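This document opens with one chain alone, in structure tokens, the form predicted in complex with alpha-D-galactopyranose (GLA).
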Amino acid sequence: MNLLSQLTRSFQQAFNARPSLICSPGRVNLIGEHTDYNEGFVLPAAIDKAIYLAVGPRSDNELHFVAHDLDKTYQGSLTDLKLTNSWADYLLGVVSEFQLAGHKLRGFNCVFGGTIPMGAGLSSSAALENGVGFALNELFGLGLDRLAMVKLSQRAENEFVGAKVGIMDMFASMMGKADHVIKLDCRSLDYTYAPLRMDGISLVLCDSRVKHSLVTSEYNTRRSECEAGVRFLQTFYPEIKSLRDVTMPMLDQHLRNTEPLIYRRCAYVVQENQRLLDGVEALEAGNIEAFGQLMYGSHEGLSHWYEVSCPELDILVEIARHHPGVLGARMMGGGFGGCTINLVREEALDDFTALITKQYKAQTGKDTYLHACKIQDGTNLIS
């Protein structure tokens, strides 16, 4: 039985009741990272992979969750919305900003599951978050358009589950689309979409399988050292609001010689922004092998300068570099683990799987899992 009819079967065993279906997917990017809280660009793309929630709504005030993937329950009310250091704040953060934002809702049923690899960088929270919005906007016709969702689901990211993300993620799941990348503005949030034409070539993630603890403590640390940045360009510029306003020849004159870390993580997001519009010029001029270049280059700048990456990470690009059937890949999310991403021939794959599984183990004793996948479409109703 696939994992609809699951469930499916499921909520209706719970609750005695046919549910909506919702999809919400996880994202990829394709460049431009760390940019997103420095007000800069990103090029993400909602993928194949996603979560699946059957919704339905109470006739009173209770919440009740089933995670089917991890066999675990949740049960409470709208009215007592505490943290519980557990999968289910991901959903209650996300009725509590919306409640706060003033929407009326009711109780209501969730039953969800997904095939977004845990842990490999892919989103997998700010999919979920994604999809109950979608669901409370469905389920009690708030409304609400796609881009207030996105900024509740932030809201429930940053202040109820307290993790300081930027808006790439949750922007990603919602608003992407079939064989595009989206070309965010982080500080206006304008957008594009840009057709990515992958004729004979496949989108390949390698899983390092790492997590780093550090993880969430260094992403605040990169946060301060660039605002730290911008405080001190802001005595000779007082213009500046953010690293968008930064140009390299600022970097160089003020700060090379008197703050070299914070130099290097400036230096970094200036020119993975100008990375990131390189790339979408050769998108569209289809020059695919320029924007793998460019990938090379984001992680270089990632690995030694904004210094994000770990071992696993460095040693998958590496291996990937050396294959001719691939044309570009980097580290992909937030880093120290998760997954790096790679372009890569089609008629080199088996090679290129062969290869990577091979070395990444010879070198490292672990196992790579690798994911080929697809974009598609942001958070839907399926039925």
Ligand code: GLA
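Show the form predicted alone, please, the one above being the form predicted in complex with alpha-D-galactopyranose (GLA).
For this one, just the chain is written down, with no partner chains and no other molecules.
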């Protein structure tokens, strides 16, 4: 029995009603890492690893949730939303933000499960939050557009859950389009789609199976280093608001010799924004080989200039770089563990899988797990 059938049956057994079914996908980011909080560009896409929700309205104010994969339940009320420090907070946070925004809700039932590999950095929390927001909009006829739901999902995680995440994860999950990536301007939230023609090419994630404890503290450090660079440059260029406004000549003239560490951090961000813009041009021209080379450049910058990689991620990229069937590879996400993202020719997929599994184990003593993905539409109603 597939997951949708299991969720439907579980919902019917628990609530004696037939549910509406919603798919809310995870996301990948093809290029543009650590650019979001510097008001730059990102290039994410929704993928066919998703959270699925079976939902239905209630006639009272009660909330009944079932986490199918965890075999856990939650019961509460619209009138008493409290932090639980558990999985339920991702649903309750969305409910809370919808109510704070003035939307009239009733209680609802929800059974959810997913196919997003946990711990792989594919934004399962954003997918769940989007799915709940989409469900509320459908069940209670709120008439919200997708961007409004994205903003409520982000607020749920920022304000209720307490994680100060950017908007990219929610945006990609909700706004995804099959066979396209999203060029998102993190300053204005303007966006366009660029074609990612994957005929004969697979999108493959290689999970390093490590997550170093540095990720939170170093994230905050990198952010403050970028802000320090902006403050320094503002003494020469008062019009600068973020690294989005900075050019390499500015950095070379004022930071290269005086603040070499800050220079490297800022230079990575400025160069990554340009790599992304060049990458979009390559995709629009159908030149996926050129795009792949820019992915390698992105990893080089993340590893040596921004210093958020780790030995395991570098090893995965290096193995991929020497396989003739791989067009491009880089680490994805905040860093210090998680996945690499690879563009692999389909005829080379079996050989690549065997090679990277064997060599990664030999060099690290760890296993890697591979996930082949397809790019799909964003959060949507199945039935």
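All values reported here derive from a predicted model rather than from experimental measurement. Residue numbers count along the first chain shown, from 1. Superpose the two forms; the largest set of C-alphas matching within 1.5 Å is the rigid core.
- If you fit the rigid core between these two forms, you'll see the Cα of Q234 move by 2 angstroms or more.
- Core-superposed comparison between these two forms: the Cα of H180 travels less than 2 Å.
- A movement of the C-alpha atom of L277 falling short of 2 angstroms is seen between these two forms when the two forms are aligned on their rigid core.
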